[in-house]
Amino acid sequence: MIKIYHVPRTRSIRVIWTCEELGLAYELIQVDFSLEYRSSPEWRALNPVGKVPVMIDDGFALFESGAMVQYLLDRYGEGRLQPPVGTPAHAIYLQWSWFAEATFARPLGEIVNHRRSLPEEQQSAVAIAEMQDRAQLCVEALNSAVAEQDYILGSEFSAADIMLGYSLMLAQRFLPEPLPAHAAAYFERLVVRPGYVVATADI
């Protein structure tokens, strides 16, 4: 049984969504998101930096959401939700999957951490604006990429859309401007998918 250690609004959404799209059974384990618990030896044994999520499958543990998504596809996907490995299409799939986390979600996560770590009077409006500008560049890149297609790889939904969908969810929360037209339409296509609905039911 796949076990997903979950907190609402966190990257565990990606893992739940992937399981739903693949029709995989899983157990959802709610995690105490307090700093005290996430700093505890118990939790650090599962995630050494105290973050969420963690996934365990038959005793095998992972603590990066993108790796979890890829593991599920490679082990259980039977070719679904990704192009054939070694093809240019798969390289583009990987590019957007990694972009979603390493480039797009990074400044959005920094906004969250900045606000969570510092009292309001110590927060820097300049730093937050800089992070928002970096994330907005990513929104514009994505907006152009989906201007003439339904999903990031074209007409077919893939796990890269799962990765990007979570980052767009964050962008809607933490960027001052609404999503531009093509990105907004793309996000609307994602949020009506049953897997997304289940994965975000508790937010």
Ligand SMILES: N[C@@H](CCC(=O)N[C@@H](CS)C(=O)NCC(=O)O)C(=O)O
Given for the second form:
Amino acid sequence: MIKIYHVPRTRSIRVIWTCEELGLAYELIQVDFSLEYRSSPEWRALNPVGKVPVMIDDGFALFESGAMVQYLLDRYGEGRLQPPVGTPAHAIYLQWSWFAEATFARPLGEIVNHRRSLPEEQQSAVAIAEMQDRAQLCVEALNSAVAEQDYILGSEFSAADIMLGYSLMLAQRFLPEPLPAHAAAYFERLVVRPGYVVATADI
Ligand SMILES: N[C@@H](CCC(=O)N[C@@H](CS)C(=O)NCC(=O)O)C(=O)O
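What would you give as the form predicted in complex with this ligand, now that the form predicted alone is on the page?
Starting with the chain above, the whole complex follows.
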């Protein structure tokens, strides 16, 4: 049984959502998100940098959400939720999946970390504004990309939409501006999917 180590509002949402879309059985293990627990040898043995999520399947552990999503597709997806490997469409799928985490979620995650790690008087409004600007550029890129299509690859939902959906969730929470029209409509299409509803039921 796939084990997902989960904290509400975190990137474990992507993994649960993927399992739901694929109809895979999984066990949820709630993780204590305190810094103390995430710094413990027990948790560091599963995630060496003390972050969430972790997934265990078939006796081995993964600690990057995008790798978990891709593994689930490749092992259990039977071709679903991604274009055939080696095609231009797959390259575009990979591009947006990586963009979702490495470029888009990165500044948003750093805003969260900055606010969580520092007392209010030590927080830097300049640094936060700079990270918001970086994330806003990503929102605008995404807004243009979905201006004339339902999903990031076109008319078909894929796991790249799962990766981006979580990043948009962060953008909605941590950017001062509301999402622009096309990105907002895209996000609305994502949040009504039953898999998203299950993955976010506890937030
Ligand atoms: N690239 C990693 C990022 C993991 C990550 O930043 N997780 C957040 C929760 S969504 C976390 O554990 N933050 C605590 C921290 O960075 O100290 C992934 O996609 O799994």
